[in-house]
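Let's start with one chain on its own, the form predicted on its own, as C-alpha cells.
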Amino acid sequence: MLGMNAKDTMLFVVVTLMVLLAPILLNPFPTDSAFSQFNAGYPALMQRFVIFGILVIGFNILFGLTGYLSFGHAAFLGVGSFAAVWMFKLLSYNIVPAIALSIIVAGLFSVVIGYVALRRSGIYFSILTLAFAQMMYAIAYSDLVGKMFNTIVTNGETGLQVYLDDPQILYSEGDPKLPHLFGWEMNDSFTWDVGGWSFVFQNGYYLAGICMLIAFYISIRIFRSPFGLMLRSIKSNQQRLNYVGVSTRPYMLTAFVISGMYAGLAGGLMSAMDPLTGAERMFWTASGEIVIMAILGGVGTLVGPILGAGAIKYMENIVSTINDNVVRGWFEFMPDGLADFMVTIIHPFIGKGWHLTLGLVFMGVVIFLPGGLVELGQRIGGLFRRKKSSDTPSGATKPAE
C-alpha cells in the first residue's frame, strides 16, 4: 500500500491508530484515581509527543542512516519557529504560510551549514554543527541582526511574539486572533466524559499528528529507497565508496537538508501551537536532548524516534510533577515509618530529580538494550513467539492406513 511492503504498511497502520486514539490510550486511569497523574492524554503533552517525534524522525534520517552525529540540530528547530512567528506577524494567523516558510528557511540554513560541516567527518563534523548552532543561538539571544539594522528580528531574550499593531496584511474581519487553519482554531477542543474518564480531542494535536504521519511515511520511503541504501553504505564504509569513485557528499548534503527541513517543520508546528518563540530552543542542550531521544528509542529504526521522543517528554512532564505528597499517597497503607522510608528512597528520582531517572534509564538502555526501546519490544515479542512455538507440537503423526 502506498509503495510500502506488508511489514511497513502494518507498522504505519499501527502508528496511525496510536496517533488517532492517543487521547484515549494515554488516559488509562480515571480522573479521580490516585494514579491519574500518570495520564498523558492532555493536549499540550500530546502535541509535544508528535512534534518532537517529527524532529527526531528527521534527525534519524541523518544519524541513523549515515552515522553522522549532529550536535546542532536544534538550530533548525529555532529557525523554523522564528520564521513561523514572522509569518503570523506579517501575514495572518493562518498556519499554512507559517509552516511552509519554516520548512523553506530551515532547508536554506541547513544547505549552508551542511555544505561547510560536511567537509569533515566524525567528531569534527559534530563539533562544527555544535559551533554553528551556538553561534546561531548567540545571534538570536542578543538579536544581533536586529541591532545591526535598528529593528527587531528575534527580540533577544524576551522572545518573538505577535502584537496587536503588527501588519498582518492578510487578516480580515472575523478571522480568529489565534493560530488557525482557514478558521479551524488550533486550541479548539472537544471533551468526551465517559464514566470516571475525561478524554480531550484537540484540533492542534490532530494537525500535528497528521504532519507526523506524513513525515513518518516519507521516512519509510527514504529508508527503503535506493537513496536510503546509499546512505546506509556511507555509514558502512564511506572510504570504500570514495575509492571506487562514488562522490558521497551530494548524498550526505541531501540527507542533512532533509533532516533540517524536518526540524523546521517541527519548529513551525511548535509556534503554531504557541506563537511565542525564544532563543532557548536553539541552545546546545536542546540538541543534546534530540540525540538522547534517538538513542533511547533506537537509532536507525523507523519507529524508534517516536518512542524515544515520547519517553523523554513523558518523564519531563509527568515524572517531574510527582512530589512527596503524591508518593506518600501510594504507600498510605503502610505503617508511618515504612511509608516515610519509601518516600525518602524515591524522593531523589521525582520532581526536580527527574533527570536522575532519565540518566538511569538511558544508562540501562545503552548497556542492556543497544537497540533502544525498539529492541526491548523485539525481545518481548520474541519471548511470546518462543512460548507459542513451545506450546505447538513439533510434528504431527499420520494415522495408519
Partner chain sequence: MGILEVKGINKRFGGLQALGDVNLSVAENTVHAIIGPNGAGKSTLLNVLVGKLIPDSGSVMFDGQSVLGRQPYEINQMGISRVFQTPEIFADLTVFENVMIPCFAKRDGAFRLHAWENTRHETGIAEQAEAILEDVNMLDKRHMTASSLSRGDKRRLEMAMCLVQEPRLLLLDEPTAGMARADTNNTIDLLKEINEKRSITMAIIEHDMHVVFSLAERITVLAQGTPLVEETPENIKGHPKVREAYLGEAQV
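For comparison with the form predicted on its own, would you give the structure of this protein in the form predicted in complex with its partner chain?
A lone chain is what you will see next.
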C-alpha cells in the first residue's frame, strides 16, 4: 500500500492507530485512582511525544542510516521555533506559513552547517556540529544579531513571543488570538467522560500527530529507496562506495538537510502548540537528549525513534512528578520503619532525580540491548513465537525474519 511492502504497511497502520487512539491508550487508569499520575494521555505530554518523535525520526535518517552522529541537532529545532514565532508576529496566528517557514529556514541553516561539517567524519564531524550549535545558542541567547541592527531577533534571555502591538498583517477580525489552522484552534479540545475516565482529544495534538505520521511515512520511503541504500552503504564502507563510482558528499549533505528540515518541522510545531520560544531549546543538552532518544529506541530502525522519544518524555514528565508522599502511599502496608527505609532508598530516583533513573535505564539498554527498545520488542516477540511453534505437533520452526 502507498508504495510500502506488507510488513511496513502493517507497522504504519499500527503506529497510525496508536497516534489516533493515544488519548485513550495512554490513559489506562481512572482519574481518581492512585495510579492516575501514571497516565500520560494529557495533551501537553502527548504533543511532546509526537513532536520529539518527528525530531528523532529525522535525526535517525542521518545517524541511523549514515552513522554520522550530529551533536547539534537542537540548533535546527531552535531555528524552526524562532522562524515560526516570527511568522506569528508578522503575518498572523495561522500556523501554515509559520510551519512552512520553519522547515525552509532550518533547511537553509542545515545546508550551510552541513556543507562545512561534512568535510570531516567521525568524532570531528560531531564536534563541528556541536560547535555550530553552541555558537548559534550563544548568538540567540544574547541576541547578537538583534543588537547589531538595534532591533529584536531572538529577544535573548526573555525569549521570543507575540505581543499585542505586533503587525500581524494578515490578521482579520474574528481570527483566534492563539495559533490556529484556518480558524481551527490548536488549544481547543473535546473531553469525553466515561466511567471514571476522562479522555481529552485536543486539536493541537492531532495536528502534530498527523505531521508525525507523514514524517514517519516519508522516512519509511527513504529507508526502502535506493537513496536509503546508498546512505546505509556510507555507514558500512565509504571507501568502497567511492570506488564503485558514487560521490558520497552530496548524499551525506542531502541526508543532513532532510534531517535538519525534520528538526525545523518539530520546532515549528512546538511554537504552534505554544507561541513562545527561547534560546535554551538550542542548548547542547537538548542535542544530547536527541541522541539518547535515538539510541534508547533503536538506532537505524523505523519505529525506534518514536519509542525512544516517547520513553524519555514519559520519564521526564511522569517519574519527575512522583514525590516521597506518593512512594509512602505504595508502602503503606509495611511497618513504619520499613516503609521509611523504602522511601529513603527510592527517593534519589524520583522527582528531581529522574535523570538518575534515566541514566540507569540507558546503561541497561546500551549494555544488554544494543538494538534499543526495538530489540527488546523483537526478543519478547521471539519468545512468544518459539513457545507457539513448540506447541505445534510438527515442531517445525520458522526462522525469525
